[in-house]
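First, one chain by itself: the form predicted alone, in structure tokens.
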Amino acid sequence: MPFHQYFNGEILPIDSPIFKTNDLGLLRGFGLFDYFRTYNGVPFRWNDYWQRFENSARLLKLTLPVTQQITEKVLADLHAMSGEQEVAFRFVLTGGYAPDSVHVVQPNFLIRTEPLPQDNPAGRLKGIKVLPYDYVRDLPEVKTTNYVHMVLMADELRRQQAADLLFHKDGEISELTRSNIFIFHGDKLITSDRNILKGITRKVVMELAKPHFEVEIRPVLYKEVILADEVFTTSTTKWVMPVVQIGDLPVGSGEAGKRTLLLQQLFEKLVTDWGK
């Protein structure tokens, strides 16, 4: 069966042309999305989902136009209509149609049904490299639709074989372009609480890290994930991703490290179980 999305209230074939071109997301730029998906059927770790976008539309000024009940009922009925058993929800919030192209009347609201990202078991295994970007993004909080340093360095990414950019400035890193960040120092485990995106995926990792290791939740130094003895990224794709270099300079012993295997088992056997 086709995947479906809901527009303001309609539920529509996944190709139907809905923007007008005076949404205030195509001519300012002003819109915010999330993404999750489900496992076993279940959407993993909805009210966390939902809270991150409502903060998101909080922190933009947006009204959301319908309840977290209400969108509950909608993703259960997008999913059914999908006719497949796993599913990712992209919901895109915009400043909606402005007469004037600068005034918020009201906000547009679109879930898209998508089949689940391509997976990357190889890189989950033997780990990607990364390249410095001296960047720190606009409002970090607000998971927004613009990607535009991320798009712009695709071709390079490419052209080096990386997989994705780490954001520093001022000798402090904050994130990958789509996820968050952990170092190992031996076993304490560091991630950054500044300049950053608050993943879902990095909560739960932080979770499943605190019977095993001692965990810091403080600004990263960009000298410290270079000498760090371990590196790993967290997202809904990426799940607990080795770090096995950076720009040139291989991280540790230049291959997934232990603790950080560990993780993504403990990870792995979480969603495996999600919903049962």
The other form holds:
Protein chains: 2
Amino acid sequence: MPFHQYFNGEILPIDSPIFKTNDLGLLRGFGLFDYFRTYNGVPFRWNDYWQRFENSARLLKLTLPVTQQITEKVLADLHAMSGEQEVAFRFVLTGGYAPDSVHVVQPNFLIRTEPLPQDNPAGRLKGIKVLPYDYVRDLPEVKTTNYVHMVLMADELRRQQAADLLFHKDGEISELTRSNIFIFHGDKLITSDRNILKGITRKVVMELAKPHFEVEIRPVLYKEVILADEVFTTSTTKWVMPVVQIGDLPVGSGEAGKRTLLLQQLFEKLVTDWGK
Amino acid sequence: MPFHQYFNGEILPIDSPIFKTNDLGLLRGFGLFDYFRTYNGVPFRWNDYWQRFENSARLLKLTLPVTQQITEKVLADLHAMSGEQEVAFRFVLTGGYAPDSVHVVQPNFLIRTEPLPQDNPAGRLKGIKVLPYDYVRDLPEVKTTNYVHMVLMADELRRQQAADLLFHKDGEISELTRSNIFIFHGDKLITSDRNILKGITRKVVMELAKPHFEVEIRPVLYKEVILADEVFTTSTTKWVMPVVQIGDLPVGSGEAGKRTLLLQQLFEKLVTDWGK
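What would the structure be for the form predicted together with another copy of the chain, given that what you showed me was the form predicted alone?
Now the complete complex, all chains and molecules, led by this one.
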């Protein structure tokens, strides 16, 4: 696997030890990231992902050490070196090395080339189970590196044969650990815009849905999710994934809904044709 | 500065790049730490710090890769190599390298040797200003690496000539970013035990206070702090530090209180004699 990574201007093998131990990402959890992939060798919705990355950096008051144009060249190099048709890229921007372990001096910028996550087309038809979890992400509009609860609950999810956590707080839902959530009440498609990281797949799915459904963007009650006809979640790796069980409760009939499957097909068509 | 660090069994120069980039501490903020120092060359309250470190690890479900006894030998080696009479040690335990960026396989354990933070005896007599901040730490009883708000607010603190943030939520205070808080109402010393990281200096100060004051341990309202006669904060680096201003409001007379200064003197005597 000749995958490589970019770090502050250098290209290095993916397994190289790179970070010194006074990095604020490591010592203080002060870091953000982004993650996207190629289809047919072309980065999907690259401008959207870059803008979100810029936005996260701005909100954490970190100066990006590179332009979008320079980054594009780096991505092309990393992609070529990988020898793979399709790759995923993970950007990580931390507060950098801090002599006093508090103040940002110069951010560290990393781009990792990663193999695509294992695809699971059968799971997309069958749907997933999620566990309700009383939590709301801190600084939700920033794609920070803080996923402590996800890692902490990973074994429990396995034990309960669940794929993810559904965050709710004070009766309102926000998102899953790494994906957005949509519900169908009849032909009305509803998704929250509060306390969430605004996913690029979420945005694409809303574009795809508009000709077919009424789309409502507003806070969503936990109760509404329980009573929904269909529920699904969207992310770069999950695409359009039906949610068929929440804790012990089946969603609707307990099977992937037809409206969800329509959006899933539209999304699959889009990425199948991407860059062609 | 011949300071060194220990990483998973090896001793390396303090500036070595060590961490590979798929570490869960770096990618997912899944890490915890602890921090303590020597007086007269002897680690202060080492058993207490070790127990707290063990407790943090247990709560994040991370297995410690070393025993307390082995760690003691490492500390002695690092200390000797430093050539310094006094040093500080920073332990960092992360979720380790994760092929899938989610599941813990084997934690990474780092011990950094650090120079003592600059001492500020004049500041301890004059006291500090803090800014109220609407926040409560996630998983407060774990010394996680999540200090995003502290780093984010570092420049604003400088601008307002404040030394730290005072966390409050729903009318109740918890702690400062890296230290505990005590208030005096008359001769009654009050401190919270809820939503806090239980500091070792906090514990020592309660021991020192008992012969002199009535000590009350219970949730503390933000309002009570504003109306207190004296306020101070405790930590490994701050010792017993008077808080003389909260936002725009002076505490009591606006000067370090006499009860606080008594506790400060008792603490200073303890550490001056430590290990002798």
